[in-house]
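A single chain, nothing else alongside it, follows as structure tokens in the form predicted alone.
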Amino acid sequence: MKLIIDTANVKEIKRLCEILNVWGVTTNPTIISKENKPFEEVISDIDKVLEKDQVLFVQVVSTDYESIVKEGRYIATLRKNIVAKIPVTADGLKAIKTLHKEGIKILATAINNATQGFVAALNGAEYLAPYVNRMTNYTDGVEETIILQQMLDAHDLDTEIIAASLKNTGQVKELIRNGIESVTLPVDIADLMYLNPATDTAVEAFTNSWYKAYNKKTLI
């Protein structure tokens, strides 16, 4: 299982690294933007924070061809271990054939159904981020990807699913139960992964216990 965060925000990645066990960190132009700084900054500052096993996926601005595949070539010399993200349109889809072939990782992106992630995985994507919770809108979305996943099993395509747009963690723990290998968490969700006022509680009672028998908080 690979935990991704979704966020651009410096200080949001170091503290969740710190906490959790990240794998990487997935961003996009509106993520990226609010961050109010120049984007090589946002990049350059990331990668201070990173490990180098740890996985940078940049998305491409651009929506033509041309233009797509010249970005793609750029994302991949920031840094050693990056991904180019590339949206499912026909260009995009275009571009992804293209990258792939010159050896550039690639996320297919903004895919919104179970039949765009898979002629993306054959065009050569090596990871899916389907929209989970958009879709939602039209479908059930957890349900598509598990499809989806299904779909790749059936025709031993060894892309990877990263499930993204999740807006609880109750999506979260379906598609885990269901065999999705990763997830791209915004920092609230990954948060409410670990965080408990139960636990909170029962730290308290165990905290006062200790104080009122030794008349101190630590055990040394």
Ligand code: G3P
Contents of the next structure:
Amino acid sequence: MKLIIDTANVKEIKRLCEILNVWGVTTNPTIISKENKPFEEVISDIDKVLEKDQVLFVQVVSTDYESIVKEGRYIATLRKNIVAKIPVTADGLKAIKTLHKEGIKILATAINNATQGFVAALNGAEYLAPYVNRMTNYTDGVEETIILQQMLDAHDLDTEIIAASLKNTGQVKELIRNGIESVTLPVDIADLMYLNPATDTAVEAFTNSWYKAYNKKTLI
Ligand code: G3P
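Now show me the form predicted in complex with this ligand; what you just gave was the form predicted alone.
First the chain shown before, then all remaining chains and molecules of the complex.
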């Protein structure tokens, strides 16, 4: 099981990497543009806070086949452990085939139904990002992601699902308990994976009991 963080904010990446077992970081053009810095600077800053074995996902911006391929190749040069994200369109699928043959790792993204994910896997994508919450406008996003996993399993495809567009921990729990290998979490949902006011209340009560008995708030 892999926990991934869906942000380009270096401060948040650093903070969450200290708290959680973060396998990697996903970005997209919207996420990167929120940082108000040049693209190369955003990538270089993220690279500085990630360990070498943590994976970074960077998405192409162009929408035509030739330019997607060009951008995919460029992304592959930015860092050793990097995956190019390509949306599943007709041009995107063509580009996935080409880049896969060149040995460039691809995450097929903006997947809004199981068949899109399946054809991207057949084209050689290593990872698939179904947009779970966005899908709920049309269908049950969690269920559709589980169907995609079943389709991959039925044909022995080892393409890995990284469930994306998650808006609550309920969605995350359902995906994890149904065996989905990876989830990429926005910062607020990543925090909600471990924060709980009842735990804070319990810790406060322990501290108060200790203080009353020993007049200090530490063990040693
Ligand atoms: O990588 C972004 C993807 O997870 C989509 O998320 O929140 O824009 O639906 P959202």
